[in-house]
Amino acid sequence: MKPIRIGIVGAGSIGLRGALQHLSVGDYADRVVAGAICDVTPGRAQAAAQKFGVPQAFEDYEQMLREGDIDAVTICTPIGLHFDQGMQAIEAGKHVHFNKTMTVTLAEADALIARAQEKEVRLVASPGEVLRPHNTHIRRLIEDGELGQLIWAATGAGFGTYHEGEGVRQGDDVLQNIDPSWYWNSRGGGPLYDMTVYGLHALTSVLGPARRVTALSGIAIKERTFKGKTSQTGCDDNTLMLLEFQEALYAFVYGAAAGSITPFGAPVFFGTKGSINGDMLNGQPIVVPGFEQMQSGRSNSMLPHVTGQHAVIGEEAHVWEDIMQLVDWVRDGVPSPVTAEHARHVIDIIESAYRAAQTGQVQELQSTFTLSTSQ
């Protein structure tokens, strides 16, 4: 079987660091290659193609879907664009990897999943926190009663100025001057869709689907300035929510304008016999069987395709892993545990939290998903 030819949709931060940087290593070239790249910014796709050895470059997405020599796409554009671009790819018969999050609403996620099934197109949706052996091991520790009765959990992230400081935004050339303002002024922006999504995927990878959510949410930082340009904040940047998983089992989840009280992407769990905080169980390091030499239980090097140079590169290696989940599914026919259904449930949580904050009413979640028993 020939390698899967993948089109990179967007040569921004994730497209450059998560897709192109890892695809250009070439160690999996018998299974996947970069077939084309598209970006609407004049000259950016061509510059990225030249730098990373991609044979085709486009400024028009529909043209890439029509004329590009590709079998699949990885969508690396702002979150608010994911639904339309994903649906276009599905209609064109292309398999799709979505960078987080897959969509902004539950209805959009439902539509993508249904149409992909009709077209027999595969969907993988980041972030694949369910793949991390650390999360699988924590789930088993809890199931085995290591924490006694589980009482509550917490996870989240603080926005801060992380995106303003990324290296791909500090220069003047077309690959180094990427504008981050969509993160705080467009549909799909804000810390929940962009950062807290990691903790929510990890939390639900351990506890399974949630039942209900309530929240408080608003805009804390009214305007932001980047390279002398000031723009108004157009999406909530400060949200605190409570999730219910089962009777009297709750989780506190936050997407804050600044500050953090939990490790990024790693939920904290509290039970009647102790707690799990990051890599520690009751103050002692958690050792995941088969990964005893790893210093951190959440090391990207524990992911199956983050080997060799990919582990050395480090940054956005989890994106590379999720791309390879799609590649392996298409080539080998074995479904990935990084499912669109799991991503849909997390989207349901986020959308419902915003609705709860607007209405002052607890929201019943409408979606669910099934955790793979092999994970």
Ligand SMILES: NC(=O)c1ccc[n+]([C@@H]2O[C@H](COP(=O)([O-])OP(=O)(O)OC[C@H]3O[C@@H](n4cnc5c(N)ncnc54)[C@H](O)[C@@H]3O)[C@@H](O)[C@H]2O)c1
The other form holds:
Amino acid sequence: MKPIRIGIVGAGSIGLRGALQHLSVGDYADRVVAGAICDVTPGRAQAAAQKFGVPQAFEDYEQMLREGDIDAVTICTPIGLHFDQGMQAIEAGKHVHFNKTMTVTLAEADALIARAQEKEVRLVASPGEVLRPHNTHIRRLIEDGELGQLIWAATGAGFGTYHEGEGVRQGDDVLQNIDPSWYWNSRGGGPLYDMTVYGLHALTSVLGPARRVTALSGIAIKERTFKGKTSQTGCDDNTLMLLEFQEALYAFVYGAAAGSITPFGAPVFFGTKGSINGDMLNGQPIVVPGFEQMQSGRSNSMLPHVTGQHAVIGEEAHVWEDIMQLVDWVRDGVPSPVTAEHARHVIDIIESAYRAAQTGQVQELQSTFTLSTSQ
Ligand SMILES: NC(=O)c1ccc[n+]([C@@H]2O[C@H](COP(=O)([O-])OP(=O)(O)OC[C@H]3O[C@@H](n4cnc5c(N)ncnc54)[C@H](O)[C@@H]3O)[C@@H](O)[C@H]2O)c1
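Since the one above is the form predicted alone, can you give the form predicted together with the named molecule too?
Following is the full complex, with the preceding chain placed first.
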């Protein structure tokens, strides 16, 4: 079988650092290669193609779908575009890797999943927190009663000025002058879809699906500035929510304009006999069998395809891992545990939290998903 040819949609921060940087290592070239790249910013796709040796470059996505020599796409554009671009790829018969978050709404996620089934194409939706051995191990520790009765959990993240400050955006040429303002001024912006999504995937990788949500939400920082250009904040940037998993088992989840009380992407769990805080159990490092030398729960080196040079690169290697989940699924026919159904449930939580904040009513979640038993 020939290598899967991937089309990269968007040559911004993650298209460059997560997709191209890792694809161009070439160690999996018998399984996957970068086939084409597209970006609407004039000259960016061409510059990225030249830098990373990608055979085809386009400024128009639909043209890439029509004329690109590709089997699959990795969608590396602003979140509000993911649904339309994903659906167009499915219609063109391409397999799709979605960077987080797959869609903005549950209805969009439902539509993608249904159409992908009809067209017999595969969907993998980041972030694949379910692959992290710590999450599986923590699930087992809780099931085995190490924390006694589980009482509550917490996770979340603070926006701060992470995107304004990303190193990849600081230069002046077309590959570095990448405007991040969509993160705060467009549909699908805000810290829940961008950052809290990691903690929500980790939390639900341990506890499974949630049942109900309520929240308070608003815009705390009214405008942000990138390279001297100020734009209004157009989506909530400060949301605190409460989730119910079972009777009287709750989680506090936040996507704040600034500030954080939990390790990034690594929930805190409290039980009657103890607690887990990130990768610590009752103050001691959690040692996952087979990973004795690597203690950090979010170490990318613990992911199955983050080997050799990918581990050395380190940054955004989880995006490379999720791309490889799609590649393996397409090539080997073995479904990845990084499912669109899991992403759909997290999207349901986020959308329902916003609705709860708007209406003042607790929201019942409509979706569910099944954790892969092998994880
Ligand atoms: N930046 C990060 O640290 C990071 C990390 C992990 C995942 N992600 C995810 O990756 C995705 C992209 O984020 P980013 O930070 O790379 O954004 P970015 O703003 O850096 O890059 C987006 C790119 O998409 C291009 N684009 C916009 N509209 C387009 C269209 N219609 N067709 C083709 N190209 C188009 C833009 O020109 C830009 O180059 C998001 O889903 C984000 O949540 C980002």
